[in-house]
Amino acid sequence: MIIRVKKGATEAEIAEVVRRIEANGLKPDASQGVDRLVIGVIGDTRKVGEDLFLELEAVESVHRITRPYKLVSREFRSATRRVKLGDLTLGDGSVAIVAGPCSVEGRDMILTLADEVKAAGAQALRGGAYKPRTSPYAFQGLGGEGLRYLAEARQRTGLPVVTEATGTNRHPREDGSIEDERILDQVVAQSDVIQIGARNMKSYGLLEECARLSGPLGKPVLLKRGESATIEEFLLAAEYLAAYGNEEIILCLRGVRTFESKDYQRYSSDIAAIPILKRQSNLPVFFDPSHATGDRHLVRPLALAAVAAGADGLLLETHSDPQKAWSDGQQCITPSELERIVKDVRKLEAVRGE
C-alpha cells in the first residue's frame, strides 16, 4: 500500500499518518519526491480499508501495490535505488566493472591480479573464497584464507571486494566430534559486497539471515537469478532481503538453463530481462557475460549488449593465466582482454542515455 501525502501537509498531520499506520501492525517507509511524500506501508494490509487513512487531512490518496512483491517494485518506489559500492554510486546511470577470478587461488595470485584488474579499469574485485560447486570433488575454495587474501588485495589496491556467502559447513574433529563453520557470518565480516549465487537464490533461510546480518553494517547484497527461476521468483528472493533488513540490493543476471547445447553457450542469455528488472522494479542490475555464455569468447559481445540493454554494472571472470586456472578458465577473460571491455562500455556508457 502506498499513501500519497497532500502537498503543504503539516508534520502533525503527517505524524497522525505514520501513528495510524503504526496501530495496526504495519511499518511505514516514507520517501520524499519531488514535491511532496510517500509513504509505503509494509506489511500485511489486506485487512486494512483505505478508507482508514483517506479520511485523514493529509492524506491525497491511497493505491494498493499489485505485484506480490512490495519493496523492490517500481509501484512502491519509483527512483531506481542508489546502491553505494565503495566510491561507486550504482543505479545513477553509470555502469560499475566488477572483475576478478572464479576462486582465489592463493595470495601472490589474488595480489598480482587485483593490481591487473585495477590497472584495466575495473572499480571493484570479486573472487570465490568458498566455491558451491557441481561436484563434491571440484576445488571448493580456499575458505577463511582466501577471505584474508581478498581482504589484503583491498587494502592494496583500494578496490571493494564482492565474494560469495554459503551456509554452514561442517568439519569433522579429532575427537569425532563436528564443528560447524559459519560462512555467512565471515563474508559479512570481510567483504564489502555479499553475493548471493544462483544455487541459492531460493535458499529462503540464508536469504534471511544474510539480510538481518548485513543491513545494519549496510553492506549490499548481490543477489543472483537461479538458472532456472522465473523474474517473479527472482524478485520475490529479492524481497526476502528487503522484508528482512537489508534493502541495498544488486540485481544479477548470469543465463538460464534452456534447450541450447553446451556447445554453443553454457547457458541462454537472459538480455530481454534487464529492461524488464529494470521496468518492473527499483533495483541496480548487473549482468556476468562469464557465466551465461561460459565462453571467453562470448564475453565482450554479450557484456556490450548487456550495456546496451541499461546494465547498471557487469560481473567479469578475469584471470592472469585462464589455461591455468583452477575452476572455469574456459570463461575467464585476461586483463588486456578486460582493457579493452572497459573501453568500450565507457563509449557505449557515454551514449546509451542519448
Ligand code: PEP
Second form
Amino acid sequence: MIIRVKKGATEAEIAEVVRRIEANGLKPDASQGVDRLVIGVIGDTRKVGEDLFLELEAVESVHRITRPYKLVSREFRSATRRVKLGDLTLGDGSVAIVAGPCSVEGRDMILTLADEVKAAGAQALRGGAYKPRTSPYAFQGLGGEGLRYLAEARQRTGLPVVTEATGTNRHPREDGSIEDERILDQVVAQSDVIQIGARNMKSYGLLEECARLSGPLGKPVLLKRGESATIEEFLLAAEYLAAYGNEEIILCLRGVRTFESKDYQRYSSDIAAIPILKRQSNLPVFFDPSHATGDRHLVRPLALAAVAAGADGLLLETHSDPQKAWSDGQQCITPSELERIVKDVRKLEAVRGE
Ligand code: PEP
Ligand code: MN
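Alright, leaving the form predicted alone aside, put up the form predicted together with the ligand.
Whole complex next, starting from this chain.
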C-alpha cells in the first residue's frame, strides 16, 4: 500500500498517518518525492481499509500495490535503486563490466587473470570459489582457499569481487576432506558482492540468511534467475532478500531452459526480460551471456543485444586459456575478446536511451 501525503501537510498530521500504520502492526517506509511525501506500508495490508487513511485531511490518495512483490517493485518505489559496486554506481544508466573465470583455479591463475581483465576494461572481478556443480564428481571449487586468492586479487587490482555462496553447509575439498566452515559466512565476510546462483534462486532459507547477514554490512547480492523460474518467481525471490534485510540487489539474467537443444545453445537468452524487469522492478538488471549461450562465439552478440535492451551490467566469463579452464571453458572468452566487447559496449552505451 502506498499513501501519498498532501503538499504542506504538518509534522503532526504525518505523525498520525505513521501512528495508524504502526497501530496495525505494519511498518512505514517514507520517501520524499519531487513535491510530496510518499509513505509505503510494509507488511500484510489485506485487513487494512483505505478509508483508515483517506479520512485524514493530510492524505491525498491511497494506492494498493497490485503485484505480489512489493519492496522491489517500481510501483512501491519509482526510482531505480542505485547499488554501489566498489566505485561504481549501478542503475545510473551506465553499464558495469564484471569479468573473470567460472572458477578460481589457483593463486597465480586468478592474480594474472585479474590483471588481464582489469587491463581489458573490467570494473569488477568474478570467480567461483564454491561451485554449484550438476555432478557431485565435478570440481567443486577451491572453497576458502579460493576466497583468499580472490581477496589478494582485489588488493592487487582494486577490483571489487563477486563470488557465489552455494549454501550454508560445509564444503567438500578435492582431496576428499571437508572444509569445516559455513560457506555463507565465509562468502559474506570476504566478498564485495554475494552471488546467489540460478540453482539456488529458490533456496528461500539461503536467501533469508544471506539477506540477514549481508544487509547490515551494506554488501549487495547478485541474484541470478533460476533456469526455469518465471519473471514473477524471480522477483519474489528478490523480495525475500529485501524483506529479510537487504535491498541492495542486482538482478541477473542468464538464460532459461526451453525446448531448444543444448547442441545449439545451452539456454535460451531472455533478452526481453531486461526491459520487463526494469519496468516492473526498481532494481538494476544484469545479463550473463556466458551461461545464457554456453558458447564463446555467441557471447559478444548477446552481450551487445543485452546492452541495447537496457542492461545495467554484464557478467562475462573470461579465462587466459579457455581450452584449459576447469569449468565452463567452452563459454569463456579471452581477455583480448573481452577488451573488444568492452569497447563496443562503451560505444553502444553512448547512443542508447535510458
Ligand atoms: C556462475 O556464474 O558461475 C554460475 C554457476 O552461474 P548460474 O548460477 O547462472 O548457472
Ligand atoms: Mn560458469
